[in-house]
Amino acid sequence: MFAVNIIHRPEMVPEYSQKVTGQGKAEDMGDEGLLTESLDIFKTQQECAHKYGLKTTIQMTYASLFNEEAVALAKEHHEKYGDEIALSLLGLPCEEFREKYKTKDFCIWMFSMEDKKAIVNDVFEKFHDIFGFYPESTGSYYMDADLINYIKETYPSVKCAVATCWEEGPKAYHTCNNSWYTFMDGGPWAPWIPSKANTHAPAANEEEDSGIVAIPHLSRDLLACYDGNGSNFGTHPQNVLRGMIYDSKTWEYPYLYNLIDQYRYQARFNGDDAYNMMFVGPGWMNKMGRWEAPYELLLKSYDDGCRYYGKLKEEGKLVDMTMSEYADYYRSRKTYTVPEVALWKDILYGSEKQLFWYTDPYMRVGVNMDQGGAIVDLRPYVAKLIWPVGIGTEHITDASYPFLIQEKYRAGYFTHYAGEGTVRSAKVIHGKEEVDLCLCRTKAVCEKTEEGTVLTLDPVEIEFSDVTVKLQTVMTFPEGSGVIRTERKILSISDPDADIAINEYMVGCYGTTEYAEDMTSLELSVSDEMQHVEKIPYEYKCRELSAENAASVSCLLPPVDTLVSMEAEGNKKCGYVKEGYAFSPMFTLGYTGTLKEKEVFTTWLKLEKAD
């Protein structure tokens, strides 16, 4: 079942339109031309959806609640088409808001908690005054946990919210001339039930359940967005235009349809369920044009997007839902520990690159098959990290969930001449020769089994000077465990008597940006087979510890309330830890061992809440 949420908002003073329509004029929040154009675009968007038989969720903005025509349209379309009348926490700026709050801030999560509560009360009560009921859905680019908890407690009718924007962090900031202070990397890319502690981290049980179903702000390309600026790669048609991913002569954009179809494909890994959303504010369809595209192309792209969804609906391949309807459906289908999985391939650049994404209440994991199945992104959701956001907190603009591994911000396998980047991989060794699996491109298949989600990589051939090894990797994610099991098996070897060694390792750190954090609170440990523990307090001194037949190796990271550990099973296993240094402020956990033909070396990477 492929579900789509199409969400529109009558944003009376849209950010983008204001800059273009108001060019050369003094700022005027009540400019009649701007208000009229914005409402006309909203009507056009609604018409595009309705003519293809699609219902929408109308997220009324604060400004639109003061506009009688916008209110009347919402009521009419609710009665005529079954559209849901919801409430957005975007679109706050208007004369009334500026007069009351004396600020140009417009991102609800960046306000102080006192102001968040006051704004929520204002907007929700105004909505009730206008419509006679409280909304069942709301949203913003991001909604922090304290905000969601307050809304749910005060307005329990809310069951669904747009709550984060996938990988909207430093990459987006840099492509907006370092001016878009909305850092929110590290969240899920598909619907989830956020925990009370942290919006990004899914709830593990009823006690952690915030009471809402969260959906992402836009359905992103899980490869192109990760590698580059996410604002260019999404099922928002004008994202595709901004990315220049269309034929300038024919005005066609097959990428958009391929992207929607790739989301449909994910149903085979997620209980036959797939999800998509299109959330478009009126500023994107300005009559003056946008993203070097004329208005005619902006309009055509949006109409074509709706037409494609309508075609899928006619063919019985899609169900259009309002946000609250989808929340009810999601609750009826999902249990807390069931993971969300995506096996994603490049559909834009022709690289054949493939990524695997996995998220559950304990972790978010990104696996790169172009790097031999290396883990290139790891977020410890198990910590349910309390991370207040906004004025008056330590994180005014940075709402990202911290990483332990992140190849884009803390390098990866391919690094500078010195130091190491964060990655979880393995090195295969023969004599004095060593090959990192990060150099071995491969592909993978995914399946659900009784053991959990299993990612089976195609075998790779490793050629040493006098021997060739064929090795296969299988990664298993047992449901509800916070554990990743990795098996490396030698399928064949040209010389059965050759000595083959393996070094399974994880290079990690913590943070949300490119910049190194203070590592001095970290503690590295090695537990031997007698459970005797040796420790290294992190002091940037390049120290190492190891133990034959080590029971486990671990790193305690108090700043992110996480304990990450590795265990292993195989011949001649030896566990080790390494402390980094100032130029390479990382830590390393690992195991070495030996392998012969048909033998397996198995490791378990485990995430736990530190306390």
Given for the second form:
Amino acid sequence: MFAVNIIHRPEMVPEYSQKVTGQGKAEDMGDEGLLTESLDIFKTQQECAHKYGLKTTIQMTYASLFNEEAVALAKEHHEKYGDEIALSLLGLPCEEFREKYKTKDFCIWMFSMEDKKAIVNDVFEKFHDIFGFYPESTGSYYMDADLINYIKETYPSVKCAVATCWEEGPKAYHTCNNSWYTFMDGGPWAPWIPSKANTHAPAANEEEDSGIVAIPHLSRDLLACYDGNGSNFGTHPQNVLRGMIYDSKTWEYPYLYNLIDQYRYQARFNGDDAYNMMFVGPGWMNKMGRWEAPYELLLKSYDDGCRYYGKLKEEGKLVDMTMSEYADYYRSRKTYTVPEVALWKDILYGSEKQLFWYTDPYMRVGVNMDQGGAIVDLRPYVAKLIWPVGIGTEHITDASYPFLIQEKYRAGYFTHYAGEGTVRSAKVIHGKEEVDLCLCRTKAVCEKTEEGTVLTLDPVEIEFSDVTVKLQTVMTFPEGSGVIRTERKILSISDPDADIAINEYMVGCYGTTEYAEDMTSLELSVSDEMQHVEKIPYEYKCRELSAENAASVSCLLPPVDTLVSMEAEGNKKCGYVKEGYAFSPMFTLGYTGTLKEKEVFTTWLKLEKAD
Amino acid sequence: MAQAGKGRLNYRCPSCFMRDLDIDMFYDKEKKEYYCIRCQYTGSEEDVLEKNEMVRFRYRAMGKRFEFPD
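So the form predicted on its own is up there; where is the form predicted in complex with its partner chain?
Below is the entire complex, every chain and molecule, led by the chain shown above.
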């Protein structure tokens, strides 16, 4: 089933709107014209959804709780259309808030814990005073674990929250001229149950369960958004306009519908379930227009978005739900360890590029078929990293879940002149020739088997000067294991006697941004076949260790509480580790071995919590 | 020279947009041109619109409707 949550918030002083309409004027939070316009936009959004037979979740903002008309509208629409009256932690700014909290901060996860509690108490009690009950749904762009835990403990009625925005991090910051401090990369793209320890990392069991179902802020393009500005590529019609992804003469944007349809397509990999979320703040439908898009186009795009969802509903292909209804549905369908996967293709740039994304309580993995099935993004959820955010913590604004591999921030296969970038791939070697599978573009199919989620790549041909090898990669993600098994099989070889070697490797590091972190606490290990362990404490000295027939090779990363290791099975296997150096602050784990026709070389990449 | 303001619409700099940077331009009434305060782009409204068409070069499938089997 394809479920959609459409969410509206009466934001009395919308983000953007206040700045845009106020151009050339001093700030005025109580500007009557601004308040009237904001409420009108909310009404328009509600009309768009209702006329196509869609129910909404009305997320009341703190400011709107002081507005009688907004409250009356919410009550009326709840009665008439079945809309859920919920409470947003967005839209805090208003005269009352400024006066009480003496700050211009507005992102709930960035406040001190003391202020988070005070604000939550304030808005939830105000909501109760107005409506006579506590909300079942809430949200913000990001909800840190301490915040969710506090809300769930104090207001147990809450069962659903908007809790992250997929890959909104340094890329969004750069797009906004380094002025938009929403760093929340590394989370799930589809609904999940957050762990009590870290919102981004899904709970592995009841003990870890935070008690809510989290939904992402918007459904993002899993290819375009990873590479470019996330705010251009999502189920937010005005974001599509922001990206200029429309015909400026006809005002048509098939991309929006392709995006929705590609999400629907993911149901086949996820137990027949797919999900979309549309949440457009009123600032995006400003009467003044938004950037080069006039109001008429803003309105048309929102109406078209609702119309398309309405059409799918009419055709029996979509079920519209409120957030709390969706939380109940999600709980009835999912178990903790079942992964969320997506096999995603380019629907915008005209390439045939294909990515695969996998999320479970132990890891988030991005695989790029344009690079022969290389892992280009890896997050060790198994660590359930304690990562408090907000004023008074070590991470005031950085809520991203750290990576071990991130090809955009830490190079990936291609580097300039020297050093290495983070990626998990393999090199196929014949004599003095070497070909990295990152240069073998291919496609894949995904299926669920008893062994787990299996990604089978189309075979690739590797041409050496005197021999051609046809090789296939199969990646298996056993459910609930934190392990990725990679099999490389030579299907055929033009000279069956040729010596073919393989070098399976992972270049890694850790971090949340483009910039290198201090690697000196890391420790590399090689465990030989007798389980004797040799170690290299990371000192940027470019050292290497290896052992024939090694049992495992590993790297301990204390800053992210993670142990990453590799094991292998195959002819002449030899495990190795490499320390990096200052110009290449990475580590490498790997195995070499040999292959003949019809033979397989298998490796297991394993993520564990360090302690 | 009087201070700059916003034009009829709130155009972004097309040159910065091509490097994934959304930055509002300001309008110089005397010169009748938009200008970017971050980079060196200046241009009339007509030029901005022309360049906005150019920035779409990377969206080769922008007008295509894809089929996904149900």
